[in-house]
Structures are given as C-alpha cells and as structure tokens.
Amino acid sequence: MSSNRKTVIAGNWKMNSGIEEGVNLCKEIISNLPTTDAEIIVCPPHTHLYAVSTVLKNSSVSLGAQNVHKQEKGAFTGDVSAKMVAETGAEWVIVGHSERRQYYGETGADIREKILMAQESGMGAIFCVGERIHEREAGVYLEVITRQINEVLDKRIDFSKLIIAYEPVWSIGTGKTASPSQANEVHMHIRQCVAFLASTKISEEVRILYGGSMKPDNAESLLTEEHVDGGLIGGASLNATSFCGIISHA
C-alpha cells in the first residue's frame, strides 16, 4: 500500500457471537494487538454495540455498525437509524454488503441514503462493492465494479469519512482467494473511478479495504500491493489469534 494512506484492518463479526462472547473477544483482542499505526475497527451485531464500547474505551480499537436504515426516524420496526448507532460510540459502519444486497434486495440509491445519514450522524462509512463469479468469468468485473461506485457515489458524499471495501462475492465464505495481483488491479480501477467522480487528489487519499477470505497467512502478499490499504475480515475477525495475526502485517 501507499506509504501515505494508513492503513485499516475491520472485522466484520456479522451474525455471529453472543454479547458475552463478543466483549470476550473484544478483550482478548486489546490483550494481544500487535504494535501497530493501522487503524483496527471491530463490527459487531447491533445488540452488542453498547457493551463492546465500553470495552474499547480508551484503546486503540475503534467501534463499527454492520448496518443503519436510510431514514432518519419513522416507522420502520426493527430497524436502526444512523444516529442510533453512533450514540452507542460507534465510529464506523459498513454499507452495501453483498449480504444487504443479496437478502435484503438493497440498491444503489438505498445504499447511498445510509452512506450520507451515517456522515450526517458523525460516523465514517465502509462502502462495499464487488463482483460474482460469473461476473469475474465473463470479464464484466471491471464494468460491474464501476456500475456500483457511480449509482452510489455523487457530490453528496465526504470522501474524508469514507473508506471503500472490495470484497469479490466469490471469495466470501468460500476460502477463495483473490490472487495480490488480481486484488490490486481492482483496487487500482476502483481509485480510477473515484478520481473520475471527484478528483486526482481524492482518489490517492481515500482507503480501498480487501474484503476476500484475507488470512494471516496471505494477509502479507495481499497488504503490500500499492492500492490495498487493508481488509475488511470477514471469519478470521471472530478469533483473537486469527485477527491479530492479519493485524501483524499491516
């Protein structure tokens, strides 16, 4: 990665752990991080936001939301606003998931609204986009890669508060891996696209995460190509050793 952005590694704990556990995990974490000048953010459920605040309180770790709804308030049962999870402590939260798109049907336009409400409310965004298998196999990754950033990404948006995340659908879940050379000529089209919408300058500052399967042993590989400037972790984020081994290389 570029010497001048520094570098983020989120876990992503999705659907997983009870609050318990998670606080446990949370700690364990704190015990055994590495020295490190990465930014570390841990996304936990909803329900364990508050109490795992107040574990990372005066640490180095930092607090994400998986999701927020795209409206302020309103009558929307059994959803989160943006200002709800940010008085949790919450600096962070992840938006357009493949999950959320897959499950939940999410647009580009939905997935922009929760992006600015997210700002709005003080909290940076971890923007997701990526690719499916026979996307990659027909040879339209680039163009699908494309297609997302600009149904989501306008004017609107601080890119100061946004990190973007790459995580090629294929490899979630699966133990497939993006090879260093094939994640970084995505992440290097994905700066490409956010110069074309904003600028030269902005596109050498914004963070571009790897969101496929990383591990700590192919964290390294992955970590030191010029436009990875990290990774969202997905199964290995919900183990201390796992976590922190990724966290070494960065």
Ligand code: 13P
Second form
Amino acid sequence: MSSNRKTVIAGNWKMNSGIEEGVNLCKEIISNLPTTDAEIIVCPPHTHLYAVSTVLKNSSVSLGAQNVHKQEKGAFTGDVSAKMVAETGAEWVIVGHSERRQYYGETGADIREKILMAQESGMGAIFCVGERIHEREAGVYLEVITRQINEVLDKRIDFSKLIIAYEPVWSIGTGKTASPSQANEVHMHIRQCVAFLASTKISEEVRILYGGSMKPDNAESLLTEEHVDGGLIGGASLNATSFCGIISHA
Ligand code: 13P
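Let me have the form predicted together with the named molecule next, following on from the form predicted alone.
Everything in the complex follows now, all chains and molecules, and the chain you saw is the first one.
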C-alpha cells in the first residue's frame, strides 16, 4: 500500500448466490463495514445488479459487474452490453479474468474492446492478468504478464478509469496465495510496463490489486507491500465476515 493511491477491495462473486442472498450479503457487508479509507466494490452476477444497486445506494460500497460484451449492441443472443450494465448503476466491470480467457477463449483484442466499451459507457474497468503454473515454474511469468499488458493497453485506454489486477492462475481458488514478495515483484513489473506504455506519472497512479486466495489471515501481509494497492477477492467475498475482515486490513 502506498499513501498516494487509494486502496481498493473488490469482491468477485463469480457465478454464486441467488438474488435475495446477494441482497442480504450486501446489507450485511454495509452494516459490518469497518472504518476504512479504501474503495469497496462488489461484483455480483448480472441478474443481481439492479437489485444490489438499490441496496448500495447511499452506502460507500460501489457496484461492479463481471463482464460486458465487446460490441455496443446487436444480434448477440444471451449477451449484455456495457451500456446495459452501466444502466443498472454499476461503476466498474471486471475484464480479462483468467476464467474468461480459459473457458471462453477471450483474447487480448477482445479484452481491449471490452475495456473501451466499458469506459465509453462511463464505467471503469478492472483488467486482470496472471500467469499459469507452468509459466511460473518455467520462470517466464514476467514475460507472460508483459505480453498480456501489451496486447491490451494502448493509447485509447483511459488510465484514470482503469484498475489492474494481478491474479496468478495457480492461486485462484486453490488456497495457495502468492507470497507478499512474489506479488510485489509482479506488481512492480506491471507498473514498469505501464510507465513504458503510458507515462511514469500514470504508472505511479494506477492501482494494482492482488487476487488469488486472499483471506482475512493473509490480507495484511499482502496489503502492506508497497505496490499492492488492494485485493480482488473471490471465495472470501461471499461471506460478509471474511470480506469485512479483509477490508479491516486495508
Ligand atoms: P479466490 O479468492 O476464490 O481465489 O478467487 C480470486 C479471483 O479469481 C477473483 O477474481
């Protein structure tokens, strides 16, 4: 954490919970929210967005979504556009999550289009990068991250509406967290990539979150690293006590 950047704790609920359950979870989070300067975001499934947004109104918790389509509108049965998501009250959208890269074959070009569409619709994007286990073991993880950053971020991106999340794939849902120094090394590298692509000033301002098995008992050590500006939380964001426990370290 650095005092120059506002910490972010974001919850990615993935495909979990019903609408009523999600609404109740948000009520519980709001009533147990520790005093914090951090920005708190919850990202429920699309079907919950509108109901959750009415609960979050007048609270300090913001709403995010987990995906948007890369096109503005049209014959894309079953898909949801960025404008539609923004209309629910969502201010953020997660893009480039490794689960979407893996199960839906999303490419860097797709991810870039989604970020641009989200930003055009007035939302910010939480852009995820992260290496797989064989890439970590082969020692090529920094090259992988560089490629993932370079194929997505270009001059059209509004960096003031961008958060980057480093989520090593081997740590997602596995209970195997990156060590604080492993996380900090990659975050510092991401900042260097952003400095090269944009500017040193932007690289010092952009928030970089860590995601992957973050829990109340390991959050503090990760969040105290200089380049770790917050967390993108999966499993532990589905429980108000553990989510608020993480927030208490932010
Ligand atoms: P877990 O916290 O469940 O490992 O998930 C992390 C994640 O994928 C958040 O986007």
